[in-house]
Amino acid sequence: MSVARVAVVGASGYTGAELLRILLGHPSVEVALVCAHKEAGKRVSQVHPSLRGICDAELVPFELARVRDAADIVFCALPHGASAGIVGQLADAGLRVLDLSADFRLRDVSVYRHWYGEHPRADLLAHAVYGCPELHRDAIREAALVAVPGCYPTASVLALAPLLARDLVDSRGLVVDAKSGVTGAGRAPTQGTHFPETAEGIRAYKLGGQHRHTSEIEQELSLVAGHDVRITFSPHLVPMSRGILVTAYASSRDGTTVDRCREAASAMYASSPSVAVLEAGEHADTLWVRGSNRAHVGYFVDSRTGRVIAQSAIDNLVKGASGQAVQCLNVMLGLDERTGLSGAAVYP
């Protein structure tokens, strides 16, 4: 089997570190080039000591010609806004790209403008495929540009999509309560994310429809439901490094049971090696998926209030970012989706 040459652009952050950790153990991949701007000139092992003795490649500045000569497929792990221009150059050069920013996840340019501002390469939005293999596997297989989903949307959509696809819940009044580890805020420290501010408390942020991932969740749930869906999204920061736990609430249809919810999820994710449907009565737990590309989904029905409670747990850096990107790469290359991703969670 031939080996794919890949480049990682924006390799100095947590997402870049996780990409390298996974790709360096992937049997069908050669990491041919590692790019970073601020850390250029340093060795990967200096920037990411966890890779000492595993990868001592030099981090180099991004140059299109250099990337084009070295790689066939490029992972771009830059922040939103910084990614679009570079992804545009790579796409124009004929390279296949997996972008981990938010720059190409939204299909509607007016929606992107509302949440992020003007798009520098709006011409590419129609060509980008949303990189959730559980929903868009066939399109990813042929894609030249894959927009890897955000961590909150991954957990939220995986929990709710089966219920909407089978019309087991009312799509009106959906509430998504989500809790994330601090790595979701990136590697650069801020007042709100350094240890004294996060170690002893839990806080909500960007409530009332202010979080940008709201639009991404709504886009994907609307596609599944076949009509416009709106949610109330409430994110929280919790004192742990990794993990996202989503607890979503929906009004149930007559006859909706836990067994029907579980059956719907089992059917939707039957071909996914990443999603496990929990047994009735089991609660999702971020510790069960930590460090893995796994997602655990579970369901409860509160007959007293007429609500379905849908839960999902993922590692925000793996299934919520880098692992999902590699899962998409496997689809693009025609490999088993588990290739390079078969490791169990780090437990406890």
Given for the second form:
Protein chains: 4
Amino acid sequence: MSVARVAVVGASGYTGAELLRILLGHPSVEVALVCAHKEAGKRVSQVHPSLRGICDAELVPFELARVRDAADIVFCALPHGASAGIVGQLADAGLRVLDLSADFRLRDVSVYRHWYGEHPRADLLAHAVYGCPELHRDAIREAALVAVPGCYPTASVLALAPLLARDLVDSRGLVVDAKSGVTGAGRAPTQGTHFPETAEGIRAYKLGGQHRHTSEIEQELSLVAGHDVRITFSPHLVPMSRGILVTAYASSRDGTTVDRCREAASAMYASSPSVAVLEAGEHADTLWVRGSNRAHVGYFVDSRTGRVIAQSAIDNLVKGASGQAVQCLNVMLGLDERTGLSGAAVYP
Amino acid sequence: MSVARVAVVGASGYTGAELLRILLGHPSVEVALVCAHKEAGKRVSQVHPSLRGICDAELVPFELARVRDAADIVFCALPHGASAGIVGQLADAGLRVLDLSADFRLRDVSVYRHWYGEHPRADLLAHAVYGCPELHRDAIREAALVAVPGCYPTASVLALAPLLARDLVDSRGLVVDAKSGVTGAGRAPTQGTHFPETAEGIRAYKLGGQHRHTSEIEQELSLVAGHDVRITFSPHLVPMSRGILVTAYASSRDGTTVDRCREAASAMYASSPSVAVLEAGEHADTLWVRGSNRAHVGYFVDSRTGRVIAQSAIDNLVKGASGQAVQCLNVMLGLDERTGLSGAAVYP
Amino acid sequence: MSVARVAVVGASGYTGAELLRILLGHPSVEVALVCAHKEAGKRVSQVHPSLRGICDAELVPFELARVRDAADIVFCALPHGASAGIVGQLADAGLRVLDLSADFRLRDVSVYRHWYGEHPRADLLAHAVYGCPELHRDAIREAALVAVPGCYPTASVLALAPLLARDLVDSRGLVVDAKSGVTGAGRAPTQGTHFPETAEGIRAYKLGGQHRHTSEIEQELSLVAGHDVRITFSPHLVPMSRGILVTAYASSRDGTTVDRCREAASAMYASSPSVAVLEAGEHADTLWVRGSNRAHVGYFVDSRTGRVIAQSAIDNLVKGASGQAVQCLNVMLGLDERTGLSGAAVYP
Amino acid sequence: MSVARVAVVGASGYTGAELLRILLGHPSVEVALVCAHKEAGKRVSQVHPSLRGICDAELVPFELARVRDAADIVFCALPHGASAGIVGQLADAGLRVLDLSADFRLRDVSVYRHWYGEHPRADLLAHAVYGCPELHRDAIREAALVAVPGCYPTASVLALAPLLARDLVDSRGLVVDAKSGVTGAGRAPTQGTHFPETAEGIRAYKLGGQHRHTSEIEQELSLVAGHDVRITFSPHLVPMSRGILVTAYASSRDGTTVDRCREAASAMYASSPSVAVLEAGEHADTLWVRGSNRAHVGYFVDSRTGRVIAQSAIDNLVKGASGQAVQCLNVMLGLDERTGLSGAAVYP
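Okay, that one was the form predicted alone. Can I see the form predicted together with a further copy of the same chain too?
Following is the full complex, with the preceding chain placed first.
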């Protein structure tokens, strides 16, 4: 079996660490180059002590020529804004890129501008494929530039897409109440992620339609529904390191039952080994997926109030970021989607 | 100042411990008797080591005569079902009772039957007052039997009542997504509250209209709204010991703004020192109220989707149980509501 | 009863918040002035949302004249180094000061220099009293400058002092293995206190005799023992917000038993209502003291190895800082030591 | 490459779940049979939801004939006492067994009797090999019965063995202060592992020489030292799910430095890919090894007090139980020790 040479750019954060953890165990990948900016010159194991004795490569500054010489495919784990320029260079040089930032996820440049500001490389948007294999597997296969989805959109879309695809719910009035672990905020320390301000408490943030991931979720749900969909999206910070739980609310169509919801999801994800549909009556739990590339989705119907409640649980750093990126890589390489990703959750 | 002699029945659980913590620091209360069943014969400080050196009273089995001799007012912190019989005896004997169970919270016996089964002392329902001072202060003042609300209803009703009272939202289609700390499940260990099954994960339970507190919330919101209100209620278990955060969703009426919501709450809670209305843009956090009898409420409007998002944060064992019971006692005794309850949250 | 007018200087950190929480509930204290540097101009409730509706005073910059006009006694909760200058001004102006920093805890200026560098106000060292009422109650009563002990020294000294006072252990070879909650590191966010780097893991820091608190512990134990005592001190960071647990190891003298250790502690702390001696066989738990000014101490003897194991548990922000400061204030004012500090732990 | 057929007996607990997680990803193993007692009849994925979509085998009751037909090698993850009988049957039937209980770890039956009571199958003790590959690799290779060490002994012995082997410390007066995550207490819920009794607190248990693992640690350290060694062993419960941190204290020999300690460990573990020796000045952290089969060891010297401080960090369920069992299996099968175990920690 041939081996793909990959580079990781932006390797010093949590998604970088998770990419390395997964890629170093991937049987068809060689990690050929690891780039970082501030931490350049250090060894990977100094920046990520979990990799001591596993990877002692030196972190080098990004240089296009060096990346081009070393790698065929590049994972880019930089912040949005910073990512577009480097991804642009890589794409211009003919390298296939998996970008974990938000820069190439939105198809409509005006939507990008509304949420993020001017786009540095709007010319590439038309070529980028949204890297959710469960929805865009065929396009990913041939893609030169894959925009790996954010953690909230992955969890939200996987839960709701089957309901919209089968018209089991009214697409108006959707509410997504999402609960995230703290790694979703990245590795840089802030007052709000200081341990004593986070442990033993829960709070929402950016309520009232302010979170940028809203735009991604709406884009993907609109594609599935075939018409414009808007959501009320409420992110919460939970005192745990990893995991996203989505509890989404929709008005039921007549005749919608838990079983029909489950069937819709089973059908939509029939070729998607990362997604499991929970039994009727079973509640999703982020513990069950922590450290794995798996997504659990489940459904409840409240017949007293005519509501369908859709749930999903993922690990935000794996299925919500680095694992999903590697899953896309597998699709691009024609491998089984689970290659290097078959491990069960580290439970408990 | 005269001192009320109180008894605590059912003192071995978490709400019992919290009652003792608060009552032992209350300047107008003497804890005259402490009853428990399984733990009878032990000292309070053996069952609650946090009270070592503070309360060494012996736990005694419940006997009506003994309670009647020792106390004027009784706090009953027993499980629902078990509570009704003992509360009935106490009420028959002419003692004023503050019951922390669900047994006397519902006005309609058929609603009780639907959610809990046959009522052992339905005759007392008409005499019981729902112990939320913010809504029923005058009735509590004269009450012989106060049914102290559950933790979820307290948080849910405080957040939503001002909106319904002023018709700022449509009362149809309300969604209450609630997140609770683990003490809400009581002191008895279970598989689901075993540390490794709870830490580092979040999950919902009883989705789809199965949680009994739904009935209480609907009763109180219906009273405020002046017509029947139904809610979709989704409880979640969060890896923290104390606290409830409610994020509630309602369809906005035309012209509803964050400021109008805040004004409605400020007006409704003008005489309620336990409730604070957060600033516009401020998100509630259970950390800010932990260990205190305070409730924080706040509002957001998502103009893109026409939603009002109401938030509240309380400590489930204080404002959601034992603190609220003492607040009711203060009202019954004609004291300042804050007596013995003025402490700030233990933060962080 | 007369009321003392106090000022709090350095009110924006965790010990400042805790001072305010306690002082605002103290019946013989008026919080007359609250000073902070960076946060000056904000209201206390903006900086400490737990005080919303309880204290809305404005934080003002420190000015000697203003403090002198407003207050008789000053709590100073500044970092070491920064504290000495301001404490010096206050002392020169004749104000009684309770300093929570390390600046005036060491009697020997050369020891200070070794661990902290040059002392800015060494002239005041002779006048300062080490603010552990259990050891220095009489001196505190008359003190003009009280140096409130650090959290580690409080826990370590309370556990070991009775053993050394009665010569129940060899004072050579003492080991103090201490475990602290994260608030011990202060309010400023750092990489090492970022939630994901702290939750679900435990680590030591400054092993091998590097932690500055070593000097305080040795000073106080030497005083008790009557000769120089050295300790091996190993601090650890535990994924919890509050609490210090000390497990200390000493070589047993012949004939030392658990009961003799417990008797020694009971005798030493007979007039100390904040300290409780645990039963034989009982293990200390930081949960039992969280949010309270209480210290639990306990003893085990391993007869197989000739070791005495001494334990203590405190809340680092209360008995390890702000509560102890108020306890000293009570001693200075001739009040019952427990005034404003009688509350039980917020458990669980 | 040939594939070993293995059975797992006692698959419903946490070590069972972890065995399955690891074995299902092991390239040279087929999980042929999964046995459980109470949960027999259920599917593995019902008992361990983390395995949904990964393993849907049915749990069957243990029957010797069935195991013998299906498997060549058996992992036994039963409680001590219960294990000996079944391991005995398997051994009598000629199957190779890896036992994760304490039943065959002690060489001296009188030591077993002292700590555990009468041994049900003392005849097998002479044939059992202590399953720590770092110390007994050659014996494990040919063993019919491997007694996989407990979590505390693994961490303690790996830290201290190099020091004793090189006589860098006095073997008298060793202190092992160990801190464990809650999964070490197993899957059955108890009062002491109920979330609210464990979160946000730390406590020791079985202080004073009461913990049974003491005997294992002393046995192995005595073997390394060449003479009887006794330790003071103090286990603590930390609010985290996984991980053991050991901080061990020993009196230094003259001339012992951090570098000599590190060299001793590097030499002893030169052929042991699971063990990494930390840099001088670096503190071990359980976060860095969580979910992996790795052990980190490190050393400090306190020259003021003549103490060597040895540290180690492992994941109690992996290197402290199931991972180590699979590592032994690899040795028995002549495979690279890391096979199926090469993954990095799931960090953070």
